[in-house]
Amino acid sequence: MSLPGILLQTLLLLLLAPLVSGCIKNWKAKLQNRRGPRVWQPYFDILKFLRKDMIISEHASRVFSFAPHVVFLTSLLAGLMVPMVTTQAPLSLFGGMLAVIGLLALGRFFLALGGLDPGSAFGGMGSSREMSLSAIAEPALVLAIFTVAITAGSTDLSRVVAATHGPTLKLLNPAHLMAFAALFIVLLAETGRIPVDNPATHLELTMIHEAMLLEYSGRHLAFMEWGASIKQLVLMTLLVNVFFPIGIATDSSLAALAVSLSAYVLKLLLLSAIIVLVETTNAKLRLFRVPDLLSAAFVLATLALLSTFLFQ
């Protein structure tokens, strides 16, 4: 893809990610009969954090200050490897599915290091829980993605989306529906949403992701929050464009891009509504029950992969 295409998708990632997070928070509050934050509130929060001074613990090393930039950049690079508006991802030549999964894992690793580095009890607890759950979530993510890759005959996400695009419903078979369900559960776990985690809580016994951010402030917190919203958008894009690539553009004409962007935003809003319904109708699981949910995602992804080999 040309340089303008890379810049346009970068802007789309940076600007659309906070909006999706704002829509989820606002709709969730409406369903709970609360006023809730405005849809644009994540933009204001990021700007506010960027203007504030940073308070860094005297026990923190350079890893603490380095981690937010790694989390932000890995999420952004992973987003540039995923097709969003067109079937061709800007950085598809530099890696496919494995590169995306590796970048997300690298960001998680530095997020956990940032939580551990100041030596606080909350940060260490959150990092320990995050890495324990990721040991189950990552294999489920890999197997779910590989199910689609085998059907498409490539691990390049651009080729996968191009193979699923069109009038055929080849990928809407039970195997890929199970892979979609597994990836949806992984999405809830990776973004710290109910029933795995509660992003609105600061209770010691329940928080996972938020515990790792308690020591951050100012610009560092802005990059952490922005990176988390971009990561959420990347995972949602994998769900809507890999499994349901309806309306995605196959060329770079203005008309095709406009239709594709409209379809992409509509699919994201629909998936956001599903996430809101799941969060509103379910309670947070006890910490020791969360591995059972992630194990169910792993079993679904395994069955999807095995059925792809058996019935292709």
Contents of the next structure:
Amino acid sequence: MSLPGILLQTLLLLLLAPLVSGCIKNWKAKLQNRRGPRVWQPYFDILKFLRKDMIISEHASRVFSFAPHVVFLTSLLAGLMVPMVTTQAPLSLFGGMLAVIGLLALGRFFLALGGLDPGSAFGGMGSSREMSLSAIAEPALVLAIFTVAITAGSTDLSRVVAATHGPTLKLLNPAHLMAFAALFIVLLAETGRIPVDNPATHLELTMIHEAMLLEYSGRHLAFMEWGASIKQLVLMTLLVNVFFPIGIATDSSLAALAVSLSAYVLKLLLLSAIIVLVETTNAKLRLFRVPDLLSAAFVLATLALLSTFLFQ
Amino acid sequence: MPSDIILQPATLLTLSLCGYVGGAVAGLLFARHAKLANLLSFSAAALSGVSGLFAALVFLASAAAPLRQIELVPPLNPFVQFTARLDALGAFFLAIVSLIGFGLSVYSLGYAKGFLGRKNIGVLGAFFNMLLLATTLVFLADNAFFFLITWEIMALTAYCLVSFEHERDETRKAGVLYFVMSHIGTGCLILGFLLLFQTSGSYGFDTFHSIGGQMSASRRNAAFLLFLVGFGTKAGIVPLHIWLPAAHPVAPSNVSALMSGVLIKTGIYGMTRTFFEFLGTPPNWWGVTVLTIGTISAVLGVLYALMEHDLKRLLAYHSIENIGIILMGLGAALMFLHTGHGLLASLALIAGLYHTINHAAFKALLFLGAGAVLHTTHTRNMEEMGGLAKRMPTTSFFFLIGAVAISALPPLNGFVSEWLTYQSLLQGFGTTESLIRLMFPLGGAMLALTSALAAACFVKAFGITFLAQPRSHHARQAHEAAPTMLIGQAILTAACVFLGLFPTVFLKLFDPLTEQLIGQQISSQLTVVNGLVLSGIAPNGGTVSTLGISLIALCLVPLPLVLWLLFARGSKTRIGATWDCGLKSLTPQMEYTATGFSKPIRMIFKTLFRPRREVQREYDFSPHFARTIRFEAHVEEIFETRIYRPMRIGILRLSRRIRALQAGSIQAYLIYIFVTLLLLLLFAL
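After the form predicted alone, can we look at the form predicted in complex with the partner chain?
Expanding to the full complex; the earlier chain stays at the top.
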């Protein structure tokens, strides 16, 4: 745990997260034969939101203004516990996988309360769906992570990455592949991607995440959007670095860091491309079909666990 | 030195016990002067709580030798001895009952005033003290006979308190159900202790120590099952839980808090005492059974809680969930004891017991919050609440803290104990080669499901109750609770925060306990970096520090502030209406309801709930413009309809048959007596 490490990773999280969102939006548009917003658009959005005036609902309590800050800070804190460029995450001493899950859940808890607070039915609907779906996604998430943790022998993410990074590549280990697939489905659900939620829509009856943000404006909205994109980055980092830690720096020499950073960005862009492909080739599922998808993730995670048992 | 004597655990404990007795007597004596009785009985209880808490903490911190065989009352005969003991396990539970009792008593000073002129406050205070006294003695009893007597006094005073507002039909029914279930449990306990007595020849707990080793396997298993059912009924494990969601909500809220926070923990105490101290090294299936029951209780408890829109029933169902989580820890500990992993067994036991004290703190806190709401809105129905955060800001803040804690979110105490449970489950995978080890990660997954559902449930409980617009006249008129009620909640909130942020300090107190039950002291292995960071057992268990997380979060707080200074200084904030789709204005009827909030869960788990709804519309010309709508929705409580109702019908049918014997003619009765006598004589020959 070092101060420069914390500062650098905080900056990286803050700056990289909107870029990933921008890339996904832009590429999606390209694939649909639209021109689409620029890759940098999310940065401009956040800056614009920060400058704008705010309207707060007359029915809202203090929880409403508190929630965006909690969402923003918990995403950042969770991000500091995930190894991004070096195997040693800055805050790995203060928490591993379980703390990351817990912090993201804390953010979601306040996000959902913020949705309920202004007393609009849309917000309530969004909160209800978000909490229900994330509850169904949670066992798959934990089971997949347990599978990795069992092979690595620890819930400490830095140790897990160090273990998978070892000299023998464990890419083709069936347990890892299935756990990866399970986590990928959970990633789609947690970040509100297409088979589960449509981030581009404002159609009342289909939206989940956007419905909770409906009453937010100004800098509150900026923190909400920024927090959501950081959370997305954290989950994606978890996926790429835990399962494919190729190129990650094991020490803090400048050369290793440079190699690691470029490898990391490449991996992120590749994962974004996969997400774009999934989003473009699939239709949004009906709300009550989503639990089927998430139970598929749970079954995959269980199979992953069983195969660690069989192939050990 | 007088100060030395006062700081002795035994002195403090005596003070505490006398205080409860004094409080009970004062309550009864001044029953006619309600305000005086209120003041005297509840302040006596509060002081006794403080002194009991200090007794427990001093005892645990000094790691003193257990005090045994303290005679409270001269024995009736060699078997019935009223002896007490203070050992690490008892002291731990003593700390729980005293801490919660302290907070609740302070709260009750204000809360009981709500009964002024309606009910006898003196009696309430007296029973409250007696219940605390009996519960304390349950944890101190050193003799099976004495234990059962205090157990029974505890059950009976609790029954009296549940039925305190007996004018209502619902209350009386719940009281009777509690009474019956409680006695089924006690029956099992009597049989269980008799089994132990057969081998030991005495009722003293000292002679029961590791008695399981001398018992035959079948007897030992029978004793295990009897204790599991007996203590499980009190703890509220599925499927013996049905009394709990009925009885806890109808009691006055301070009593609900005591029952959910402490009383059900006597079941956990009993299981820990008997399984770990008396019954010896467990066979594998004991741990497997306890872990399975724990998992099922946790998941079903939270699922049924989600279906509730009665605030106190919702909290009561969460008690079942949390008992399940505690039992997951205890079950895993039993499994590790079987495989001889003392270190892991200690970790799992600590996880379970840590969750016990955590649940006591946040559940009591939440019940007090619910009580404050009930006090001012006069309803338990969440659909009639809303907007209370503006009307009772302090209560809603405390309730929010409790909600975050019970949802196992960092950095509060629920997270810490669930983290320890996860760690023990994860490391359990390596303890055995058999397929059984899959139970650990799958149990972990179910624990994740449970805590995520709990978070959903508390978003609903807090959001619908405290946020948005008030949904009824009462909610609009709500006002903040009395100062003493707030102080009571503040005490428990402080406990939740302390147990959450400083687990490493608290863990040291577990050393004498695990030493006593398992023979290991592991607190030093659960901390790293000068005891600041919590760690799963080395070499490579994970680490977590709730304190560290909070400190870093504090350091990051300026970040939004800096962004505001840089970009948003010119922006203004206006108060406006919520977007209403162009209607005139939003009304409370348009808000999301508690029932609506849990609809997705109801649909996803519809095979369990079997939801049924009935809609009646009356309209003049088009069904879209209804004049009146009546809507009814039900979920099936499968344990009630599939197990208890058939059983009840069966028992009634059987008793009708037996009634034929009771014809009312004295000649027939004489013949019965004669035949019985003959049979007994034949049997004796």
